[in-house]
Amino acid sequence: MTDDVRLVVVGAGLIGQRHARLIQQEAGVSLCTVVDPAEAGRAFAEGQGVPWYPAIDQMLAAEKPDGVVIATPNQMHVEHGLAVIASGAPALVEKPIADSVAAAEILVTAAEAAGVPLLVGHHRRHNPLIQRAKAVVEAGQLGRLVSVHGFFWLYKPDDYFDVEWRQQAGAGPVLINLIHDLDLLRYLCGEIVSVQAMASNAVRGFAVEDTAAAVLRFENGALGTINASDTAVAPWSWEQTSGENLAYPRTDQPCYMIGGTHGSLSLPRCEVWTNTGARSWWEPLHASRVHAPDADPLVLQIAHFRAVIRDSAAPLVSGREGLRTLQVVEALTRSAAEGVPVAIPG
């Protein structure tokens, strides 16, 4: 179709494929290349039945895609990224934006310098389940927000360390899983201002963090607690919790608790806990459920792309919010580091 949005896949990684299988399948998209300097990723394209590129600027010079997909290792991002940008083509960056906030500062101000839409992929905010809760709590059912606790806990078989990256410092939870948490709490309670941080790699010895904890204080007020480990068997984390991935075994449990001085809300369990009469720990409780339709946000993610990139829509996930996600993922770890409270900056 003459509409079909170009898109391009840099990085034909297990999300990479997953996104350029995705774009097969969705209409008003077409997968146009796949861009990847393995040999696997050669196959993967042939596979596909697109054309095959080594590096980004052979394919910036030969193509001329709609938008681009960036789906490489963390610490090329921003290489990529800037060529995209100076292409004028949007681009698509999985999380996290970039593997440092002075890497990802350069990015973000080039892509606004530019005036070209830059995205980050935390696709949880797709989820129909998250709009719902997040128009529970901007219409007020909650009240005001006193305190938060979201949960990450499951077990990381051990072969999963087979491979030597994911043994070293930023392969642990914080920043491959409980960013994705972290970004999904500011989005529905807001801003964080200040950290305080634990970490331990008490279990299995390596270099990277099995375990952390820290305690949010919220720019509204609001207090919060956030736990991560996958090192715990529990049912306890979004990947186990909202079927959103059908490779998770899925549990009927909740990973995120807000609590208001009217209500509380579940997650993804989507369920309001209200006092049927005067607000009281002597009344009775009252839970009703929010519902929201199945869907695979990632697809979603794909169309609000197309949607930007046709201008009709502004990012939902900007590259400003991508960075201030990492900024407050790098606030934890060096607050776990250096034993002592960080503030994050406005």
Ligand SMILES: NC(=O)c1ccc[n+]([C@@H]2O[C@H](COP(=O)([O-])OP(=O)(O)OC[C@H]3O[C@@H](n4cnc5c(N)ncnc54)[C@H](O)[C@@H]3O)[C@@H](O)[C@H]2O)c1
Given for the second form:
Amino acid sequence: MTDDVRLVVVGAGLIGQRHARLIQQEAGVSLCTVVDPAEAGRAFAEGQGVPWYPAIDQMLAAEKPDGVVIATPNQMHVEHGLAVIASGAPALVEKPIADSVAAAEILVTAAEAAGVPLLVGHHRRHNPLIQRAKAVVEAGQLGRLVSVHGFFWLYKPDDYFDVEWRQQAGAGPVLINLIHDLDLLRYLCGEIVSVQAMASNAVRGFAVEDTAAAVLRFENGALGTINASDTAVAPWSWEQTSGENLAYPRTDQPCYMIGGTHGSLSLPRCEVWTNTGARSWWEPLHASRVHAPDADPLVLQIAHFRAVIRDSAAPLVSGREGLRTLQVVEALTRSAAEGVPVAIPG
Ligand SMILES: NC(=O)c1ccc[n+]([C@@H]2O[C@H](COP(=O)([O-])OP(=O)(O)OC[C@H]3O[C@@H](n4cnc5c(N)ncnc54)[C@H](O)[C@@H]3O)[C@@H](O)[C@H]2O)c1
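Can you give me the structure for the form predicted together with the named molecule, which would complement the form predicted on its own we have just seen?
And the full complex, kicking off with our chain again.
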């Protein structure tokens, strides 16, 4: 008799396979089946030694999993999420929670009405470094937050865009990448209440943006800037600085700076800068580093999902949190398209 939580992975593509493999490796969880209509999905399930289903409904009719990881394309998250919730099983839905705020609201409302936990795959929040950074902010070490800056600059190789959908609107750095940065900034610095943005496709000339910049207003009065480009050769992105995913060569550079009235924090080095004496531009500054163990947040996210299923934790990123982050992304996209600031309703 095992105490393992039995998990299904729906969608065995890039990220689904990573989830499935780590579920196979980690203690306390086991992979009970894989759902994916593609032949490659069937082959993957066979390679993992677990049963395969071509469709989620067939799987739910035949199996009774403890939890389901939904790693299908964005536009299927709501359909698959609703099916899982109707079965009563908690779901871990990859980010973005849905392909639109309106669709995400349907999923979140259904989960809340059914009392079934929904965890959204903003996995970076599970990184111990982010947990330490949040503790620094919440302990008041920075004083009152004043200003925040986030970078997502890197170069996606040209063949990345050989796949047709990656050239289309909605497939660019804002929805695919910046959504992670915006989620972290919300988590660390508080709610974002309005956005003013611009986007450009001047370099690659695809329908999708290659560069975007935005000014953010936080509920606590702080302002922020966030700047994304997947066509800049540069070392300043969470991907290339955090060491979270070893597929990216690591640089020892910052990508987020959080400024407060009594100190500032740079990430991912997690350096807190304060005056050694009185607060003044004439006084020397001192940096003290907060250390956190290197850990794969995808692994920690699965361990957390197990705790959610076992009822010993509330989701760190609930459906409503995933919805709010998507609202910020949609506001940013709308602001860039219409050239106006966009408020995000509370
Ligand atoms: N958290 C992260 O850092 C991260 C990273 C990558 C992708 N993602 C998210 O994960 C999701 C999947 O992205 P990906 O890059 O793995 O895509 P992908 O195209 O590599 O994989 C999607 C898989 O879903 C399968 N699929 C299609 N229709 C299906 C259906 N009806 N039922 C079951 N499976 C079906 C496809 O055959 C494919 O294997 C997206 O929402 C993406 O935004 C998150």
